[in-house]
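Let's start with one chain on its own, the form predicted alone, as structure tokens.
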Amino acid sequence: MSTRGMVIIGGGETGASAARTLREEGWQGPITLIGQENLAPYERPPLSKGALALGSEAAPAFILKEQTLEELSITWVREARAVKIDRDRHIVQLADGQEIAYDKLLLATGASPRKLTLEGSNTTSVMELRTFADAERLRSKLEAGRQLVVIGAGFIGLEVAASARERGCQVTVLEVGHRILMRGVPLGIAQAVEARHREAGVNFQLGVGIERIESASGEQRITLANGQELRCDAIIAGIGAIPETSLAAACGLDVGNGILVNDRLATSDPTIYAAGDCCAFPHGVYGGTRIRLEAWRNAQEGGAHAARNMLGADQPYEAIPWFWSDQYEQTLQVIGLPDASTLTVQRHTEDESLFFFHLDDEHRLAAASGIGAGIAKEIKLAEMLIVKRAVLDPVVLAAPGLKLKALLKELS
């Protein structure tokens, strides 16, 4: 047995999932998990939800506790930054000079929050949310009556807005686009989400740019492009993320919008894999279109899948993309890729949930999205229809009494 073993760069959901899977699949050699934080791997979805909304002090939701890492004989290298990959020697070099040898290497480097580049924007004046430490800092600002400005009306920004309202803050959301949730969410769901936020007291300013940000005596002042001035106690930006590709690029791997991998999640070097937010992969269900996903399920399943292929499984990665968001009592979910569709069919259900079915040119189901209390089961059924590449009648899909389960039986 080799003494080099498996090395994973990235201590988030993807890295933790891969490390656990390697052991569960029978790998008995060394596993080294390299993370930049002091905390063992923890879940990130709660950071914009429960970790902010709770009245009492929040704690990380650990994926792998230190005790579990020890029980699985996974070497956890904390507070460590990988700075170089020597592909000829199969060595990862850390910032402190330590060198770690590998047989197979997984890059699970994730993505970093996109930075504001406005006059006056810096880490002191504008917060971001990626780590548990970020959440603790933001949470300390969310006292009842304080004014919070959220820049960006994507999932992170809106979840923070909902949590802040639950803590009693006054919240304004600024968005340069003409509507909220511009990426991958149909207009009807975006309108329902915006209406719930407005009902909760959130103020929206859409289609507006920002001129500059100024800070003085604990107060923040935002000057908008239209000349309006906003004063607040805290600002958080949620304007997207950029994949961490610098290590891969520096050692000569192919990169684009993410580290480029094949459908086995292998990079242009067959001994190096990449998974999670940092990689772009071709998806067989969508005609080989290369996609990059920032989603919990992709992080978890991609890490596990890469681990199995590192052990020789040689299986294509075809997990259907799935996103969800909780805001107030509302849950919304999206399964598949709405952008791959050319026709959208809307359906209301008896429990007042709202669904959209997204069909391609041949009326194959490419995606489904929904909002409401009873959507989970229907979204799961829609996923099964997507996997089957089901061709569906738009008129049938729009019927209020439609049973997706019956459609599945017809295809069996």
Contents of the next structure:
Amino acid sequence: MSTRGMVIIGGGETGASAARTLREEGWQGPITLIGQENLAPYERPPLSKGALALGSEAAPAFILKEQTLEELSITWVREARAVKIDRDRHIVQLADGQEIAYDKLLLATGASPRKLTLEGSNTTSVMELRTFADAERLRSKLEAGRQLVVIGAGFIGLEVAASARERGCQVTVLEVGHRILMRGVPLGIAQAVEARHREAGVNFQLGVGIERIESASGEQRITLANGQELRCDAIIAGIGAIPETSLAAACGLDVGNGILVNDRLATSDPTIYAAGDCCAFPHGVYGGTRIRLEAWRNAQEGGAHAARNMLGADQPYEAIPWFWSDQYEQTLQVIGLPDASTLTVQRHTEDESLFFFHLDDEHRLAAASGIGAGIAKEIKLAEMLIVKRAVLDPVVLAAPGLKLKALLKELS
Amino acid sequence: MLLEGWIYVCEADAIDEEDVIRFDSGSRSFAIYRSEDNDYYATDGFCTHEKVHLAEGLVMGDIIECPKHNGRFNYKTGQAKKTPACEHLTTYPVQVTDDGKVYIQID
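I would like to compare: after the form predicted alone, may I see the structure of the form predicted together with its partner chain?
Full complex below, order starting with the chain above.
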């Protein structure tokens, strides 16, 4: 291999994880990490949680500090936007005209917040949350007593709602769907989350559309489809994300809902890989179903996995989807794909945790989800059972005295 | 007979084999482990990556895996074994008395 080196487009969790892994796996050639922000790679999960908390430090949680980037001899190209990939010449072109040659290229371009396309909505009237700068702007608006409207009852919206309530803001959550957490979270857990928010004083309006937004002298006015008007000091939208595929599409790579990769995370060009939020990959544990995930673990492990395959490991990517959310004192976690299940068994635990097992037609464990203090160990054990393709008896799973660890050992 | 400075944690059988519990003393939090072969260990209670109680994580062999970001430590040595956990844990001496009580020495 020549010494053009490894090039990574995207300075988020995926790109940082890939860069670090390349070095840890012994790659001694050049590594170039291209990021759009001025900040070294930092963690995004705290942006809707700890970064908004009272007394929080106004500094990001770095994944790779500048000093670490130097120590690892990773060339970090900051505030740079890749505009073109020349696949014939193996060159990435940046907006400023600079050209960077690659042997292998990783697209870790992530996803961008879906924009609200309403009369009156624009970047000055409606905030979004993806970057540390977004979080700082939002935090400056969350003074006690202020009215905040959150559009969208997904994880970002609900975490922001919880953080804002804890800071003493009045919070209204608007959601066009008829329940919160529509995607990937079973109804029982969504209900528990909603109940906790209501207890904290969050006002929900579900199943309601928005007609327009007007801004005047610091006050915002939202007109709902039912004619009702809401006045508030700030609006934030958390209505999903769109995978960043434009660069891939422009150079002729296969693209659908995400950059299409194989189970090795390679795109339709074998010298170009993609990982994290931007790519859709076939998952071996779920019958090769193509999935795209927007989750921290997928970003981190996908980046590391792609890096190893770029170095020739040739391993399928079969990390089990996993995500968590923290709201107030509650943690919820989902492992696997609940949507791949046909039967849900509720586990009655001694503490007040709620726990669900999601089984497919053959009673194979497809997913598990839980909310409450004691769920983390069980979710981890459930992951190990999913990896084993374990077929489980629903009656056994519902038993109050069940010890998943013992069950796992029996299957070993 | 215990020397001065040892703090009572719990009965030995209050921790399952290959498991961990949380123990708070004053403003400090610790994680107390029982290994598969019935030895007892103690470390700081929080993951060094983010302030999460390790006792909510899973013990597998010599490893405690943090429930939040899956960082891993060898709880017998405190050594960080998997990113994002990079800083090691402090470990503390543990003693189990003949009458089955677990004590740790934290100073």
